[in-house]
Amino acid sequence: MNPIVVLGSGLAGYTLVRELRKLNGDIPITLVTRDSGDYYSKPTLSNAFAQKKEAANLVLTSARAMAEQQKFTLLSNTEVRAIRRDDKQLDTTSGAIEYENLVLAIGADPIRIPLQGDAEVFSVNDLSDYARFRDKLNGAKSVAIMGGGLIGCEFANDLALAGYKVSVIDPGPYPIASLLPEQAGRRLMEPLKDLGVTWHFGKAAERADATGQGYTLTLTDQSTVSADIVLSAVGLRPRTQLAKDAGLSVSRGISVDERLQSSDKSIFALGDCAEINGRTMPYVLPIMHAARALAKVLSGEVAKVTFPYMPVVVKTPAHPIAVLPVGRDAAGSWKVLEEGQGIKMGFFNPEGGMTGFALTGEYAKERSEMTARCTA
């Protein structure tokens, strides 16, 4: 039986392993994943069109590589079926596949909102998919995005810096609105529109219809929007369907305590597709403090996982933003410390402390002090 099968082999999975090799070098590990295993860098697909960077130019270090450097088992290119749970059990493509611990490392899908009409829609996840959208932009003038939120974004200021035309599409009223206060969403909108991209708030693509090489997009308020390509970053859903078929306690996501202990003792999730008391969490700082907590779990040590203030990066070059969010239910509000190139923000609770914050433009670089701030 193998002691520790990882199922996954994005940040979460990889990292998890590097944690383990680390407290423990001799112990099996078998890392299952369905694509070819390279390890990447999810963060650099939205913003590689304006580097020019080919899907082969991310993979930062080769499957067979890492098998080698952190002593496991690959079996790439494998899907699971089933987990069998009273057996300890995978079904896979590759065969029967047991376990002592199971960890599932799947991550999430795009979100798939219905749009009428014959529209081929692409979403980038993962590196084969930013290879055939990467393909699909050879000869292509324009790009309409359906989605303001932090991906949408980082996508939209990367392909106008590449130089297409963008149009970005969300019933929001801001950029990141689900992040940001108004003050500082409305600050991206400028800089964003003078690399070209057009923005379009308040309003849903309905349906989208082939036009010669591109495609017309009718909106809610039955506006048009013409473009030769059309993405879609209204975000991701946790993958959660293998663990309820398997009779795990699934919510938004695969739900694990702060052990990252799912319903059944033997099986653990991490990263996009779980979620920890309650809490989803989708971002690197996050996958990373989850990962050593899990490593030591795995490794018979009394751990748990504890969250320190992360700040998020979003990656638009063109009017940077850091920022702390606070829960939509948090008891407070945001007050503005400072403007200039950008804006300064935090968010105060009932008693006068900081919680949390948002930094753009020329302040995105004082994250730093502003975390220390919020622990302090």
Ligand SMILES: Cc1cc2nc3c(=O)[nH]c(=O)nc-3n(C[C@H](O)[C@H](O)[C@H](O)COP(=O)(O)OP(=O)(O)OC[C@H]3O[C@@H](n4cnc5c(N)ncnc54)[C@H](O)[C@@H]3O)c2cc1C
Second form
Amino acid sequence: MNPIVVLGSGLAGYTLVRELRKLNGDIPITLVTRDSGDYYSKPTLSNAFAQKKEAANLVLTSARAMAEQQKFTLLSNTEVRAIRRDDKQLDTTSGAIEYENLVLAIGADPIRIPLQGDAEVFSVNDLSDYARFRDKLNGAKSVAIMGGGLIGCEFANDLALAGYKVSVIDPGPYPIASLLPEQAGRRLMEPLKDLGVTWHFGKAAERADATGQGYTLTLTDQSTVSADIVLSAVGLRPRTQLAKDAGLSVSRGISVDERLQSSDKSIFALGDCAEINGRTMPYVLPIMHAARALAKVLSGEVAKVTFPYMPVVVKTPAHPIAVLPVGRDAAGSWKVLEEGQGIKMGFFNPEGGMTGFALTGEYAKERSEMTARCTA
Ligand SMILES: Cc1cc2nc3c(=O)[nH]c(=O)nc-3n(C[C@H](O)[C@H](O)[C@H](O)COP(=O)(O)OP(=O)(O)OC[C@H]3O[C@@H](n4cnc5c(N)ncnc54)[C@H](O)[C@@H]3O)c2cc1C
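The structure above corresponds to the form predicted alone; please provide the structure of the form predicted in complex with this ligand.
Everything in the complex follows now, all chains and molecules, and the chain you saw is the first one.
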């Protein structure tokens, strides 16, 4: 019998393998990944600089140990170039591989916005990016971060704690504007400013010109920012090309239903590359739920993924935040529930039910209680 082939050794690929093994000790599994396959937790990438961690210290389990523990065939440093659906075969840099069922857990690429000039722009989306960026930080004093969203703010907090002078540049009006209401987002500004972060909202970086050791960035309002290093954190785009080339249905991500099944009944997708019933959910908790459901589906059970309320925790220790975001078109409005060393806000639908929340500072620890209120 041909194996289940899992493509990708990130959180999605490895969580699925673990869940599959819990249900079925014998089913043959092959895991193909273009990186080393070493297991790490990606969220640690944005709070490891202050702890002075090397990339190697972030590895939780080596690829070889994972393969032994979970009994799968590992093909690391192997890139899949094409999916030949008619033959249920993959073209890889290590030769052809046949599959019974194929799972795409291939993640997302950092979005690159064009910047004129000669800057080397970094992004940190995996262990090797982290290693390169960390290496570059040696001897540097200042970092300009393009993007004041969740990841940009986490890096700003971490790098400022590590002693770097940080500038955050974002065309939006305030931090983490895609997830937080304005009153909550603005609460982050002062505590990070106190750590040495300078905010540049309402403008984007247009160009970066080399000046001795670092760069001068020119923003859209012609103001300038100096920094030794430029880090881009403007978002991620699901990796869909492989699926698109194979003729699978693709929208923003690889389109799958609540069984995580694509438009080909032998091919499934989860994690940052997937769009589940029209929603991309590039966070740890949805991946866990999707992996559990997909393991059942691949083991022949009747199953589908359902998502409970899943708050997002923002790792900004200078001012902690937890948010249960609401869709852009959700009917209702935000209300302030309490204010102190932070703010507690709820999103209420027209019937008066709470369907989202934003908790900052001293209120961030109330997320379980607020989730329970939403569920009720
Ligand atoms: C800095 C940072 C901090 C974060 N913090 C949080 C947080 O605090 N909380 C939270 O919930 N979420 C957080 N996230 C999001 C979360 O980490 C991701 O949603 C999750 O790790 C994605 O896992 P994945 O397996 O889908 O993708 P990835 O981890 O990107 O894995 C993709 C895998 O596919 C492989 N691959 C890709 N293409 C090919 C190919 N053609 N052939 C072979 N292999 C291929 C890659 O080598 C890799 O192994 C954070 C993300 C970042 C970047």
